[in-house]
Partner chain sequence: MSRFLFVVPPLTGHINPTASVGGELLARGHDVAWVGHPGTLAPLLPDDAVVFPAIDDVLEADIKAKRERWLALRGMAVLKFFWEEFLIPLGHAMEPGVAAAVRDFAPDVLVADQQALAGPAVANQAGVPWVTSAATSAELVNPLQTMPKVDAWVRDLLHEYAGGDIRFSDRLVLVYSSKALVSGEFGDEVAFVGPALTHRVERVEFPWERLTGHRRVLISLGTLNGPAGERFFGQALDAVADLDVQVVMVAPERPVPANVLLRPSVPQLALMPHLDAVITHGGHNTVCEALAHGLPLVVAPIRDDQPTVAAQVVAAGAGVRLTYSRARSTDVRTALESVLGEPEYAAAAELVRESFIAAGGAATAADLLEKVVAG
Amino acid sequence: MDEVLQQVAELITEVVGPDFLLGVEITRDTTFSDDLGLESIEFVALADKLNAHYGVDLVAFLADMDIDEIMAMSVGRLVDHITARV
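Using the sequence just given, produce the structure of the chain by itself, in the form predicted alone.
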């Protein structure tokens, strides 16, 4: 699971750029909206990268959530979803 967390953190950095994350440590408790400030387009880019890397379709995972739940989601919840499917 730590390996998946590290890979997700690297992909987030690719999406938003390393300068944006200066001084931000991405942990399981990090949230996409409040902590990382991800915009919806960046989240879509991250979903594409995760799909390419892990073959995990996040659309089905996110389909049952409302927008507030998606934006409040933690990195750990996403990591748990990925590890349960790979």
Given for the second form:
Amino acid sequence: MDEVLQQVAELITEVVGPDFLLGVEITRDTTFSDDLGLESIEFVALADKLNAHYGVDLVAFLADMDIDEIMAMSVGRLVDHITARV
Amino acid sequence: MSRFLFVVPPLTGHINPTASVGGELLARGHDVAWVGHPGTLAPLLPDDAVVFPAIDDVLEADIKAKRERWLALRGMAVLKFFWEEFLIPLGHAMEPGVAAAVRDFAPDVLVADQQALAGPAVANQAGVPWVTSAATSAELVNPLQTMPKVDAWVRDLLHEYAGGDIRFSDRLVLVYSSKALVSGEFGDEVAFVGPALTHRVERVEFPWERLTGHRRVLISLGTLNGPAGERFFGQALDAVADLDVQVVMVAPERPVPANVLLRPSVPQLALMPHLDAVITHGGHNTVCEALAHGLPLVVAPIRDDQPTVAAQVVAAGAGVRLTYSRARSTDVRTALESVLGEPEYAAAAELVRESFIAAGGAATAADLLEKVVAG
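Counterpart to the form predicted alone, namely the form predicted together with the partner chain:
Every chain and every other molecule in the complex is listed next, the one we just looked at coming first.
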């Protein structure tokens, strides 16, 4: 498993709480909206963790996307963004 | 005397403030009418209120059915559905009825709820001055500002529909909140009048004799929620079962502990003076009604403007925020014990209450509407 993917999955689990991910394996295809149902406050918490860990600005990353891209935003796309930056 | 026409969607939270401001205008001797869905308006308005139809029962049932699908969506899909499947089609559907009402009633001013886009569209065509009734303060602070492409998408939809951003009148935008909750710089046309609570009509029965607890809490997720509501209700019931509080819970029939009074609906405004705290999804009306009574809040926002409203409550120090889809009974219990037990929450809520009183509510709104007529 990709190291960044594993780390991002851990950060998501910290934000959401492990109980809610029982039986859900976070893969590159996992979407933030549909699959994880990330709430706005959880998104903010994840942004803080990504910033602390990688110095990546999640808000700025999303700012370039249109509504369909944000809806389809997957863990894989975030991982690629981080990998390209770090 | 002047003539005021309120244009509203079939949503209780959006009709309520207009019922109050309209009631105040009626009390001052003006002619007032509403245009929307008569069946949704009837229980919220005085018996002799003048109502023009713009939404029939078939369309209203269709909107309700759509809402069921909408409640199953998450994240940005909610916003896309809201605009493409609800707001813009509702605008088109309401136009003939609103146009007929403008023709028959001949208002001096049209007061359009922010989610009744047919109001400004028809008013512009007919050359009638229109103002905005912002049932929530969230649009003012623009939650989409960090997503410029999404923000532009919304503006494009509005331009396509009506040739401009008709969410905001340039004459007057009535906001039923205060600067104690909403921070930012706003134009002179934006008026923070506080919640409009006078002249409101509540026809729901309530067993007042059963309110016996010395500390009382309302749990309400408003008139719209969905499957995740079932989970949250369950956690909330577990949270309060062993607490020394009496709980009024607005929810469909289910088994509840002895200290919970379950009702399908309540006269919420009348109930407020009897409460010590409110657990809510963060609907703008419920939050501001609670704060208008100095009540601290536990807010678990579901969607739409609710995260923004929840953030306002937390920033004001008047409550605790929970994660709606994941909060456990222990989280709900800890949050409730905090707002009930730590006096700074109630003190912060009291400061908001004072700001609401200073804002003036429906009377201030009516003053401003009279000024629009005067020009």
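Basically, rigid core = biggest C-alpha set you can superpose within 1.5 Å across the two forms. Numbering follows the first chain given and starts at 1. Only a predicted model underlies this, so the values are computations on that prediction, with no experimental measurement involved.
- For I67, the displacement of the CA atom between these two forms, after superposition on the rigid core, amounts to 5.0 Å.
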